[in-house]
Amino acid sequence: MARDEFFRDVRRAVSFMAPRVEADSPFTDASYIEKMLRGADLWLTPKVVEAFRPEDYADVGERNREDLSRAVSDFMAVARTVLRETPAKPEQRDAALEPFKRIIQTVQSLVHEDWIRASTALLADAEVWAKEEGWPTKRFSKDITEDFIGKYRQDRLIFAAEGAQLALVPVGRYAPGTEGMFDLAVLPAYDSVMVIRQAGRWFVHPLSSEDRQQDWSKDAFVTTSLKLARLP
């Protein structure tokens, strides 16, 4: 998706620099853009934004849509204007600055927003189809820090089947390789299954190499459990 592609390299540019960002919003992790070296302009290109596609954010209220597309313009109409091969002049960064600055913290928001559903609806299926198996259930909150989106506070679900303790605990949006990541595991041995979210969905992956990757369902959540539980 060509949404996920702008997402990708927006982040992929703030790794590239280091100029100060205000965080306005709770999620936005300043610390870890100001640390950045500010002499590098890899982020100053027009590839860094031109994945970007206005039809590709219906869901998005008007006015955060519509300062985004501004936003995106704005960095646009400068990154063209620094030559290939030549360092990007002062005025250039700075013009360039604050939309890039906007755009971070727009997508950071998306990103955010998406994580915390997902992330969140996944917890909720698996509290249900555990309490549908007679599985006892609570939950947790758990403090969680990432680049780019900052601190967040997510639940881990704890329950408990045929006399084990289980923990389904989300391990965080950016786990290498994944849209997100979840740990299955048997306490407190801590043997585990990766739950894992790839292009919008999550899938369970095997417990031993004879398995397979299964969709996220029911019947994957109950036998992974109960493999793990099983367990010597």
The other form holds:
Amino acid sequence: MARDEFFRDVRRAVSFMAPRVEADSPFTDASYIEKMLRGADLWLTPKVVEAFRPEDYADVGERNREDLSRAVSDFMAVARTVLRETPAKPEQRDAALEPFKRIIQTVQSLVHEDWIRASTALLADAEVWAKEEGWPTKRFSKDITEDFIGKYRQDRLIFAAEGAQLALVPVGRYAPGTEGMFDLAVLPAYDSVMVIRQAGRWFVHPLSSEDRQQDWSKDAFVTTSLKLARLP
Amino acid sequence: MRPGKKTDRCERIKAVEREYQVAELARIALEDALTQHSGLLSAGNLTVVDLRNYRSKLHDTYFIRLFAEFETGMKDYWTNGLGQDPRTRIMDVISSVGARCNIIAAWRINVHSARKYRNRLIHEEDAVAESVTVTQARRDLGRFFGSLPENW
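I've shown you the form predicted alone. Could you give me the structure of the form predicted together with the partner chain?
First the chain shown before, then all remaining chains and molecules of the complex.
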């Protein structure tokens, strides 16, 4: 999907220049971003926004959609003037900086909203299914910090099955090869399976290498939870 | 009960295991890439010997980090939860907390096995200590730590 590709390209362009400091989430610090973008120009290329298609943002509010389209077009106008063989001139960098910062902020916000929506729906599914099984449930919030989308809060779902305490715990939006990941774990040993999101769908990883990945469903959730609860 | 210091620490221990799993995947990818481009190492002024060392030390490096998360949490509970002397050896902290919290004997033994293996790795003590995998240690340390109160 072009939208995912565009998000990936923007994130990658920013990643080139930021150190991996998990604690203070540099990607969401506007002044830090400006400083690092001024220091290098690897991001100043039309390729970064090549995958942008306005029609992919029909679900986004009109104002945001127009802002993003304008920022992409302003950025592209400058990026096209930068010669491939030579570094960008300071005035080119300055001209591209503002639109690129607007692109970054919009993408961060869209990724964050999408992730919160998807992860909240996953938790709601699990909570309903656990209650249908007669398993007591509780939710507790967890603070998460990720490079690109910064700090946010999401719930972990704690529930009990067959005398074991289990938890569905958010790991993060950015996990290699996925669009988000949770751990379904038995406490306190934390033996777990991964619940991953790919192409907008959730899947449950198998507990043993002999089993196969399952679509996220009540059956997959219940059987996997029981397998975890029954671990020695 | 609302997750507190105990749950946070258990999740940190789990996160180290996850990082180790990523590192193992990265090692496999690197070794695969090296079969296609043998110059990858020399470009970074590295040799096959460095790769061999990396491979052999990868597990131990993460094991030490995993145990450090557990040890930090235990010392925090010992000092701030129980008001005990922070200079107490971790061996004694584990034994004392195990007794105070009525932790199952098998779990205590497993945690001491992990401690001895950690000592073997960093102090070259306990040379006869049996190897413990990161996953086994995460399970044993998590169970032990999970027997503590949620907050202190």
